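To begin, one chain is listed below as structure tokens, in the form predicted on its own.
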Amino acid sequence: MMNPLSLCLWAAAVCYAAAAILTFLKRAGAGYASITAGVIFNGAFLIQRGWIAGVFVPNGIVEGVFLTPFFMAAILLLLGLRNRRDLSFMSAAVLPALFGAFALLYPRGIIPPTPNKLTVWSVLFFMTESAGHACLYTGGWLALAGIIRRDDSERYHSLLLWGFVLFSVAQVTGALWAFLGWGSVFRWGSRHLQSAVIWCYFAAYLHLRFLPGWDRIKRLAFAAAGMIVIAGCTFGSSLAEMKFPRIGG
């Protein structure tokens, strides 16, 4: 029989998938309701994961594989609260559906936290990084939808701007964490360089409006391609971490 932890994760993934399918079937309102249920189940899973070691460890809540789809779905809920009459953004429900499906393949347990990870800066880094990724992915998807549908909405740009701000905050909190844990704010390792690639890419995007020759379609294409940049810089790390020993499964 499935334990409550796995049950909540499966329920969240099913709700996210249902939201994507319902939106594709032009039932965005029902899809929005399904996303709402997915956020509730995803949140319940994250809270349980914080207690998986027998004592509360916030590191279990902020692991990106499980937190990013939660933030993606939460973004869609917030967009809906701002404008329930236009649910065109619900096409982005495919993102939490895909990330939720990957989360099902990921180990449920947490990596045993070392002393240098038991700091508020570690938690703030992973939270702001995941929230930033969620905004950047969602903005990139809506940019792609804008190309396909020839939609003039600037909603994608606002999400990319917020994503860049959150990801920039993650770089600051990550630098403070690195200094406290390893004695330096930056290392020439893959993790830090990948973060630098993502930051530089979207910093470049924000300057495209000031460059002649970069019309709206080109900017949309650049924004949409950012999803590939983020995935290329982060997916390998997630796969490698699946092999790490864990507490609780």
Second form
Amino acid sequence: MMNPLSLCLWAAAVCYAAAAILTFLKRAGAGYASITAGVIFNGAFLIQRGWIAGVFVPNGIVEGVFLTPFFMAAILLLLGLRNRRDLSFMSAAVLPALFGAFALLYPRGIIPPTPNKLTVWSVLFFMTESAGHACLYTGGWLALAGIIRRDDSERYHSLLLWGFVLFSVAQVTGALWAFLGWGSVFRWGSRHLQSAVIWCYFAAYLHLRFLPGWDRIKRLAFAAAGMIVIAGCTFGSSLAEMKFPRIGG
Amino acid sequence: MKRFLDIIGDLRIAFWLLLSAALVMWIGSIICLNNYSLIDSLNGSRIQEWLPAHLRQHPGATWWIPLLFLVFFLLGINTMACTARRILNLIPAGRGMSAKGFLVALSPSIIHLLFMLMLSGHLLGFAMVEFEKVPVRQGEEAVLKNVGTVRVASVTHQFFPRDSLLRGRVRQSRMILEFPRQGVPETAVLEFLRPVYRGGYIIQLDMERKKRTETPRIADPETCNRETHFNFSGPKNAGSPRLYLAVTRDPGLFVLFPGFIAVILIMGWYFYQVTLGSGRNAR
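Now show the form predicted in complex with its partner chain, given that the preceding structure was the form predicted on its own.
Starting with the chain above, the whole complex follows.
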């Protein structure tokens, strides 16, 4: 029999997949309800994961693979609360569905935390980083949808702006954590460099609006390509961390 | 002057330089994965001392570092010129604007100046950093190159609860340090994530296990994940952790921290104004 932790994750993934399918079948309202249920199940999973070792370890809640689909779905929930009539953004339900499916394949246990990881700064870092990734992915997806549908919604741009702000906050909280733990705010290594890649790419995006020759379609394409940049910079480490020794789950 | 600023401060140059920086860092990140120890040795070393030697010995693994510095140097010049040009144009235009509208319009320029400040802070850190790591034991004295003699008066470890899956794993360590001062020892408490500051130097606690009985993992022989240095997932002996004092001095931090806080506050306020607030038309 499936334990409550796995049950919640499966339920969240099924809700996300159902939301994507319902939206594809032009039933965005039902899809929105399904996303809402998914957020609840995903949230329940994350809270349980904090206690997975028999003692509360917040690092279990903020692991990107499980937190990013939660934030992606929560963004859709917030967008719906702001404008209930226009659910065109619901095409982005594909994102939590895909990330939720990947989370199902991922080890549920936590990497035993070293003393240097047991700080509020690491929790803030992973939370803001995942929220930033979720905004940037969703903005990128809506940009792609804008190219396909040829609509003139600017929603994607706001999401990219807030994604950039959150990702910048993550760099600051991460820098504070690195300073307290290792005495420097930047370390020469793949993790820090790949974060800087994402930051520079979206900093370049922010300048596009002021460049002649970059019409709307080109800007949308650049924003959509950002999804590949984030995936290219983060997916490898997620795969590598699957091999790390874990506890619980 | 204006023509000069227009050319070197062209936004198109900024765009392509940002993308170039992203590309060089992405290549660098791939190289780091395959040369972890080599690139990691740059942390705590001064770039002007480390780079010439390693560029000769390992050109294939280090070529991207000077290129990255060049790209950021050019980006710094471009940003400076672009910001100067924008502020020069904004001042006369600002006379017809409200104070808030002017501040919203000025914010991107301030953010760019802060970005420049932070690039300078990083450069200062890379060029002036001092780092030393010394193994220590309870009751022993250690001579730190820049701080002087220190005695480890006591070491205590706090473990995760016995009834948890993390039992036997260190949650926090506490070290009492004694610095001799005119015959009277001055004490300081050192813990993980709670460094001691002394004479401009940051003293931090670092730790590795002394002995390992489990079979080493074959996967990821070079990785920044040091979990297995601290704890083991499999059966382990009772070897106590090996403790180190890491001593760092990084003058760039004094520039970086105020810059970090200021840039986040201004950026958040600016984006709020242009997306949700009343300053949407001030761009």
